[in-house]
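The chain below stands alone and is given as structure tokens, in the form predicted alone.
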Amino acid sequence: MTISESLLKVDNIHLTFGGLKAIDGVSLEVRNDELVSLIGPNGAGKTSTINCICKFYDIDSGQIFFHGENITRLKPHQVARRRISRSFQNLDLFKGMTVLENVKLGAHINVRSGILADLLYYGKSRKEEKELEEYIVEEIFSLFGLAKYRNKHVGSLPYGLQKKIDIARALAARPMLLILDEPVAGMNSDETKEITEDIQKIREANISILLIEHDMDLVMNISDRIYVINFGENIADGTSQEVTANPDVIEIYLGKSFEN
């Protein structure tokens, strides 16, 4: 596959810290309208390589495209205009604030509306404003479940719905492609059986999705491709069926449950 057919194509990275590698060659491709998943034990490397993608590390080598277009050595805030969002593993979350007022935070990248135009062209930068909370109520709530808590302090919340709310906010920039960080960490049975519905019906709405996560049940259900890393190198890479048939993916991570 060529790099105009990926969404994403990350290839051959390595990273370091001082004398420690952190990713030791890691590459992986997501394609238009597909959910791919990158899972292996703690410490593999899975959070250091979306930190690349998203540039809140530099790579010291290797190479990043998105759509074609080589980002390995855009800015953070270049990279989340190229239509690039991403969830946290640990919530940052504004929780002093509305969902509403969270959630709109995710869109900053793309208002065009500055402080000089606050200042020059009011009636432009409410119109913006007004637009924005309408697609978030109409389009992100609807799909969540959020409009009933919109002008509830995020502090006050459940952390199952925090955790929506975070995807939610990275929903608002309106990504191509989706970065899920463990997104079900923490959660219980009915709370995963919710994200889980949610991350549906993203796929749904046409967004391609890189997820971590050690919930295996998850992983397997949802996913069309699956990469396992360890110690910041691939070790295997396929659909659900034929990562669980690995023999190394077994040892190192899965664990003799899912032999057989």
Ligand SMILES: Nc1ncnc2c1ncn2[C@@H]1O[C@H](COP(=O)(O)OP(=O)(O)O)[C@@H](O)[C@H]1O
Second form
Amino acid sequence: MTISESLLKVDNIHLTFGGLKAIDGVSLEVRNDELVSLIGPNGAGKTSTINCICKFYDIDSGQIFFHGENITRLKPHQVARRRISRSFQNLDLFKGMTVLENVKLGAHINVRSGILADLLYYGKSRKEEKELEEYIVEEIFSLFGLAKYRNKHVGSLPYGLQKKIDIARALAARPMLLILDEPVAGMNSDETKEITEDIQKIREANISILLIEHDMDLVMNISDRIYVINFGENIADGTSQEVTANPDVIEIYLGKSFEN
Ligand SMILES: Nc1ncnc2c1ncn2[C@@H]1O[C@H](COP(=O)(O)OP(=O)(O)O)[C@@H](O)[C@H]1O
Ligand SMILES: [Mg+2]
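Structure of the form predicted together with the ligand, please, following the form predicted alone?
Below is the entire complex, every chain and molecule, led by the chain shown above.
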């Protein structure tokens, strides 16, 4: 595979909620091994775009391709089976379950149709279960330094750690494309630094990333390319240098501090 090969292509998608145009023609592309960021003001349509990619929302028009396959009309579990995983802006973990249990669920919630299927699956194969646990503990927990928390209840852990666990859960499905929705929102600088390192490690594992984030230091340092959207429309795209020099982007989002 070459770096220029297209992994995800979102082509002119539209989405309305009642009368509100949440997405009004967004296009973007993530190529193999790229880290692409999607930025823009609150309410710009970033999370909605992810929800369209993962098929939580059905788009009104436009098309979405993954590896050249048109996935526009697939169901969420069918998209997940093509190895697209996501983290959530508002944590979606089971607080009463342990870290290991939550991350394990990520492996099948994504690939099967829901909780019921997961419960059935649990009884199915001790061997598969064991292999999954080994994979999580050896590959993901060791990468993220989560091993010592494996049997802790998620609800008892600090917020920064919960965000990490949410990413670990998305990784349990072994994605080719990982979508992160504001992974460092609400974090202090130490936690942000740690997640930044985790994202670098994920990249080293050749997983492509679509990142939504307001932390501009993080975005500008880590992204291969950046798309800027506002009111559900593309405003600009390019490298960090190109985007930070764009007067429209400074005007609507970055503010005066990015002007030279
Ligand atoms: N489920 C929903 N129902 C109605 N409106 C929604 C829903 N989700 C998002 N919106 C609206 O769509 C627009 C885009 O929201 P969102 O995608 O969450 O923006 P962002 O993630 O960029 O902050 C906003 O105006 C928001 O209020
Ligand atoms: Mg959002």
